[in-house]
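Listed next as structure tokens is one chain, alone, in the form predicted on its own.
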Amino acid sequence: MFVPLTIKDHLERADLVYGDRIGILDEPDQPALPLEDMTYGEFALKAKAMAKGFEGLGVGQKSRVALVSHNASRMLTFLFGTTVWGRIGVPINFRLNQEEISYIIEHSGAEVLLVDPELEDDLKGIKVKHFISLGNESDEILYKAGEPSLWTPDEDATATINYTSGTTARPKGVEMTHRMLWTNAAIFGWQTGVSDRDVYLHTLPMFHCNGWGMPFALTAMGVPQVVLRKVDGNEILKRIEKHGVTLLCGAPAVVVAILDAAAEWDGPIPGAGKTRIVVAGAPPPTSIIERIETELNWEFIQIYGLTETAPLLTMSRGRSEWDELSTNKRAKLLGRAGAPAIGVSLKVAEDGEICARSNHVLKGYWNQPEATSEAIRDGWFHTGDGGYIDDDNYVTIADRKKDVIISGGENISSIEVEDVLFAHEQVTEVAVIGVPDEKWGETVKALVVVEGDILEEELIAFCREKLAHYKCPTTIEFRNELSRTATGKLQKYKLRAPYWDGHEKQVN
């Protein structure tokens, strides 16, 4: 027998199951007014009216809807509403400006585009045949009563198009498939130890690979979810200890948040014994990891992946084994990116390059078959990121073959800045690179030459014009000259090596 893996899988076990349990909280301080909190049964309604307000528009299966907004309950019901019945969610960074959004609407050819009130001024130029502000107004408009049509369940369908910064200056659409989504969620959940005594909280945003893949995993298994809006180290502990949450998930800069709250938290610290933290973006430094611990009593458990592999690859994850070891040396075993997760095979290419084989690696780039080809080579595919395998399996990431910055778990192409730099009238040469930075991991230098005088300030402002604000330098160092080879191409590993000197790692 064959039953194709979809989304619908996760919304109908959670109505089944689980319906009358209280499953969505939504954030209280928002610009929209919030949704009452829903039972499972109740978010399964609103769902499938979603997917009847989308039908009264005009909006047919297979078509492109996208979301502008922060983390919200109508978020939530979006990842559902589009996918299980045959719609194809395109969930974009809230951080991008209206030009990069714009792009990712047309290129998507999003029908589409729901935004979150907040951002309705500065994207409200964007041409799409349905532009929807959400809240009170946009409820009436997404929300119909009745049936809408039936979808075929096809588990190779597109389920969503979630773009990704990389090498080029354009984001590309990685299409996600109801297969890997499903694939990536129950093993995600899996591996984490979801079970329905769970509480999680919404620190990680939903369009970040779809929040992980979480809300599914999340979903199928009742777990009730609090949905925070924006990150504050203070407000994350004060919904831990309100809703007693056990897990949750983020960058490595949510985790400095988390403690500094805590440094300054009057009382036991929130989920001590309780809570653990799924952490990926970037490898933490050891020191962090011995903090979460010590100070916090929490769980600590790192990921690697990239939204092309929907996003699981491997985990790192506190076994038996490392029980009676120091803290310290626990932590030096979890700062690895991990072990393979179910079903994903890893080899390290010549070149120390790390490829990956799974069932929830992309379909392809929607519309870019070249990057596709160059993306997936002889049945792997190549992640882009440098590392190396230990004897015991696990996996390190030691450098970034890609020309790819992560700040704070947000993806930057360093050609899409160093373009913009390149705009500007008085520089002739640049070089963008990624530098440590304690708060977020890594943060965007640029290395520039110029013609005449003119200030760090002023370049830096006229990148803020052009890009998302976390996308700009941070500093900028003028150079007489930058290192080239004979044939004149740029040499960034030289010229990052004096920043990361003393880094066991080139990643941070």
Second form
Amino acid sequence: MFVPLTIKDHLERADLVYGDRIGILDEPDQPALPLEDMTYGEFALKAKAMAKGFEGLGVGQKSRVALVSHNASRMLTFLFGTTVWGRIGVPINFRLNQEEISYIIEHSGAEVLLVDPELEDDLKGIKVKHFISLGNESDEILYKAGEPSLWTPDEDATATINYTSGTTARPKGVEMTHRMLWTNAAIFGWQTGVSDRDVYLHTLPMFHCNGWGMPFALTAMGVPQVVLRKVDGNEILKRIEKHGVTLLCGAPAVVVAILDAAAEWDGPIPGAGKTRIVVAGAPPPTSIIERIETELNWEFIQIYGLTETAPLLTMSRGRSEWDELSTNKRAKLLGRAGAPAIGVSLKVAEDGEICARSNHVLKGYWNQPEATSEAIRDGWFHTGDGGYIDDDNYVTIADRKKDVIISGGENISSIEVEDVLFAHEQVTEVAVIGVPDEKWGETVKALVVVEGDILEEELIAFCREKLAHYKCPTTIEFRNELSRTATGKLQKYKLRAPYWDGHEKQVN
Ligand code: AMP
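The form predicted on its own done, now the form predicted in complex with ligand AMP:
Once more the chain from above appears, this time first in line as the rest of the complex follows.
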């Protein structure tokens, strides 16, 4: 029998099996009036009401509905309220500016843009058919009683488009099908041991690869989901204590914030002995992994993947064979990105690039067939990450082949920043590189050749006018020339080398 794998399954199961259980707890401290705590039955109704609301706006199936928001219950409703009734969700990074978001709206052809009220003033110039600021008033438009038209489930239909920065100046839209979301959620949930005894804290931004697909896995298993709007180490510990949180995800920068807060925490550390934290986005240093075990007594799990792979490619989780090892030895083993998740095949190409195959590798980049054939060649998805595979088949990410900087878990295209700097009339040459940073893993540095006099602050301010602030250089160095190949190409690896001296890996 063939039954299409769609996100409808996750919502239906939550409703059917956990209908009476409190499933969604909104962030109390937010500019909109928070939604009340919802049982999974109420949540399923809310998602359905949203689909009816879109219908009322004349937004049909296959239409794109975009949302830019900090984590919120309304955003969780959106993830299901769009996809389960055949619309396509486009969750957008809330740090992007008006121009960057306008590009995504135009490129995806979104008819609706749902906006966090905090961002409304900054974004109100965006041209879109329906611009709706989230809150009480919009709830009246978005949540309508009645039965929305049913969608005929199709596992190959696009469920979400997630824009991610890569090697091109503009971000590309990763088309995630229902099947991709389903298999990623099933495998992720399985391998991290998600069960109905868990309580989840949304420390990871939900826009980022749909919160790594966790919301789908959690909903299917009836896991209570506690929404956190902004990352703050102390607040995270407080919520863990208050709600009995057992599971959370984040980039290494989130872990550092938690460890800092734990050092100041009075009393036993919340979640000690029962919480697991899933970390990805950059390779966490061994010392951080050790501290999670010794200072928090939480379980550390690392995953590696990309938006293009939904994201789960590998997982590193302590195995019974490692139980008797010293904390340091175990941390070293866990510091590797991990072993392939079930259904994932990995290989290292001749030039050291990690290539992957699996059911949850992207269908394609939205309306960019050339970029798709560039990324998927000979049946393998090319990750742009460099690394190696040990004899026990665990993968280490040690290098980056693509010209991307990852700061605090978010991708930044070097070319995009270079384009902006080039637009300054005094800049004649520019190379943007990632350099190690204690807090963010990597930070953006620009090396420039200029005409006349200009200050570092002035150039940084120039970038901040045009780009989301997390993409802007934190330092700029003035050079007389930049190292190039005979054909005039910038030699980025040479320019990067002095800043990475003494580092075991070329990514951080
Ligand atoms: P994104 O598509 O924004 O989720 O970023 C994906 C990129 O993050 C990958 O291509 C890697 O460069 C990096 N990344 C993700 N997880 C890890 C990890 N565990 N170790 C090293 N790099 C990682």
